[in-house]
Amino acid sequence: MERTPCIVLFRQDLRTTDNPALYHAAKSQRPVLPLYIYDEVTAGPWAMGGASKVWLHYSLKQLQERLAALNLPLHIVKGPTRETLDRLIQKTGCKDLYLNQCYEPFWQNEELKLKQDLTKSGVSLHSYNGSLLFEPDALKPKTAPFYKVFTPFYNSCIKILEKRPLFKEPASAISYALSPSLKVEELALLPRHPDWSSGIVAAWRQGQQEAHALLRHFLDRSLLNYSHGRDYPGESAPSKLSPYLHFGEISPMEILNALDERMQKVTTEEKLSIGKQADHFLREICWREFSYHILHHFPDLPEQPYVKKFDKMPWSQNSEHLKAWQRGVTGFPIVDAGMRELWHTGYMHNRVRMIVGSFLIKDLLIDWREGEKWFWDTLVDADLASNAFNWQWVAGCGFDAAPYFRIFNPTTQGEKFDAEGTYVRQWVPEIANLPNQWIHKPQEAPERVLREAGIILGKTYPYPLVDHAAARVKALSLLKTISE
């Protein structure tokens, strides 16, 4: 029997099921050597944030767990890819490196010189689609070079797609061992002075088995109120299936199905409500899909704005407003509620990244970038094609963008989707007393009502930071001036 091993190389696919490259692997009959290289290097500027370093602590030693029963231990290395990978293969002899490609530009860049490298030096490279449902070139308009708008993108996508049989996990795979392994907690990827990550750890459990257990909840109780639920925090509507997608514990092509065989299920009576929702949801998976069909097509889609009139725009340098903004002490509450989640759990509700964002870029004036940054730093699900791709769209300066002059007022928002303050009362709940007429706008409450709440405006909760009918009047006037 050969022994000489080919390398599976696991980046953003931490699964074992549906996972292409491990399952070619197997059925090659050669030894197959399971390998994650933690690599701070080739994504520079975009290496990996602190709440996603949180997540693939965790997200490791599930999949370490997974792979030991299959009876393939997973081998921990850290540095460059393209250097480890070398010195790896020189090492064990290996002829055959499989992995699941990663469509980010540098991941990309770095896989071509990889090809090459290997080329050179006779190993053979088998890559696979394992991330999107569609490679992010493979959809074209018939009058332009690639999608800009999301409905004819999104229209395309229904027209082929279709659900495939999975990729089953190998059952008899021969292993191959390679010593010295780092230890998880050798990458030292959890925070410790201090250790802000209690939150994450407590919000969320990593791997495909929870994936997989989160997506059948969200099939069986909250798709029927989907496309009305998923606007009001306060509610649990949302599948919350965005950072398990990232680091690819669950494969979309896994949630196609399952919602595919969900919709067998119904009865007929429920068929034509339940496949709303169906088709609401499957919308917001061809949203993702479409983000990266834009980062494939403006790879400085995370750095440079699409429209560039953006590029005159004059940014506020106000650090004492950012820091405001990331502290969640903004005085406007569901702006706070939402920012002070995200600390709390590496995650916001979409409804409320949108009135965050807008709120940072056009109530503040300060550069869509900055919240860009703080999001990739702070989401489990960051997600630099979607990350980027919302961040633009919220600006009003990327493709299919809201337009700027669309300025969400916060406390309207406050009002309209967290009526009840549900939301607002769980993170911000030093202003948890008043009444729900008040909850989204105290710096308007009666000095009796305030005083009855115990809240003393200015100090145990902040006045808002801006007028915010001034600060729209101000972000139009730029606005006008960018565009003669």
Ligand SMILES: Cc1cc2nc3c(=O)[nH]c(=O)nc-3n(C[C@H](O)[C@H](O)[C@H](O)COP(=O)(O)OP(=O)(O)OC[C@H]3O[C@@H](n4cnc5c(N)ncnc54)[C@H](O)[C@@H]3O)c2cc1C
Second form
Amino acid sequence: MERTPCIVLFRQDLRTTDNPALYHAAKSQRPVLPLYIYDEVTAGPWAMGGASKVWLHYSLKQLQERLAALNLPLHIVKGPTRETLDRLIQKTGCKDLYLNQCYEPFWQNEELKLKQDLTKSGVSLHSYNGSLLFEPDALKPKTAPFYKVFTPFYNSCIKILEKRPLFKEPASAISYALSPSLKVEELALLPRHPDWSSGIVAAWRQGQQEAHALLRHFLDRSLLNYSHGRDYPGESAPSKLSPYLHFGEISPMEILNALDERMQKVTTEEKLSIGKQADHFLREICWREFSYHILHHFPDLPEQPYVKKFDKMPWSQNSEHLKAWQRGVTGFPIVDAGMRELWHTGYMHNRVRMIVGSFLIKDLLIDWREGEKWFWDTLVDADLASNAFNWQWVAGCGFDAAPYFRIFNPTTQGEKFDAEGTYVRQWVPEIANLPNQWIHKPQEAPERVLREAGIILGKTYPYPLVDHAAARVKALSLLKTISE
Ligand SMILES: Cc1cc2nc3c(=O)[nH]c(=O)nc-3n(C[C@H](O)[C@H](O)[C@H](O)COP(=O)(O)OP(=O)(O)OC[C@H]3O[C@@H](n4cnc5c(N)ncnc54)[C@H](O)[C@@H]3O)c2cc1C
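Instead of the form predicted on its own shown above, give the structure for the form predicted in complex with this ligand, please.
Shown next: the complete complex, the earlier chain at its head.
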């Protein structure tokens, strides 16, 4: 029997089902060495943020457990990916490396170099797409090198989108144990002094099993109200699958197949209404695909505005304003609720992400890259493509972006999308006793109402950091200046 192992490198594909690299390695009849390398070097400035590390800790534990049940012990090491792989390949005599591609520019560069190294040393690289419905360069318009607008991209996606059979979890792989492996704890991914992770730990359970449970719950309970509900942060309409998708605990193809199965079960009367909701959900999944398409063709996306005139924007350097935004003490309840939800759970509702983003960029006039960095550190779904794409979208300097002159009014956004104040009351408890009429504008509430609600403005809850109307005028005038 063949004794040299093949290595399966896990990165953003922390699952055993529909995992093409694992599936093909197991089929090769060689002993399989599942490997996770904790690499703080290759990503440079985009090394994993704090909340992602917390997620990774628990996710690796789940993967380890799942692989152990398949008699495939996960080997964990720490170090730069290429050097570490080189060392392990030499140590084990491995001749085949299996991996699912990562599409971040730094991983793409790394994979190119890896391929060259492996060819020189006679090792075959087997690489697959395990995280997207389409490779980022698979779809091309007829008259341009790539799609810059979402709708034609989406139309071309759905024209050729087909479900495919999922890659089965290997039932009978031959294991290869290499000792010593690091324990997950030895990666020191959890914060210690202070430990701020309790909110994240309470809000989520990581792993592929949980991802599938969440998906089933979403399809059975929330899909019917998805289109409407996804705009209202007080309702639990969205799937919350984003961190599982980012870490690859579920694949988009698994989601597509489950959605299709759900559609098979609907009655004729339900078909039309639920069909529309399913289309909308699929459209959102395709926004994720579009972000990767854009990142592939414009790798500077995380650092450089696509619309060049934004280079000239005289961004504010007010660090007190930035701090107030990060801590959720701006005096605008919907903004503060969002920023506190983010800090506490590592997640923020999409509508609120747009509101807090617009507030940072257009009310505080702070560079979108500051927001992008903060989200990178605090989101459990922090994803280079989706985060950069959406920050540029909100700022108005990206692809198919919201125009810069469309400036959200945080008060009316709150009144429209959180009319009962459910969301604000949950995250900004110090103003919870205000009647609905004033919950999004405590600064306008009569003295008596504030007193009865136990609020002293400037003491128990801040006055608004800026005057929105004046900030709007200033933002528009700056836009005019950079456009001249
Ligand atoms: C400023 C800003 C920053 C963002 N940063 C991230 C990020 O780092 N990581 C991330 O995954 N999403 C990001 N998003 C997109 C979106 O907010 C989240 O994907 C969504 O809120 C995740 O919740 P959900 O899984 O419940 O979404 P659902 O509504 O259930 O959508 C299903 C899936 O579709 C995808 N999706 C939905 N909306 C978008 C979108 N606008 N762009 C790309 N993919 C989308 C996600 O993978 C999501 O899990 C950002 C949005 C904004 C405005």
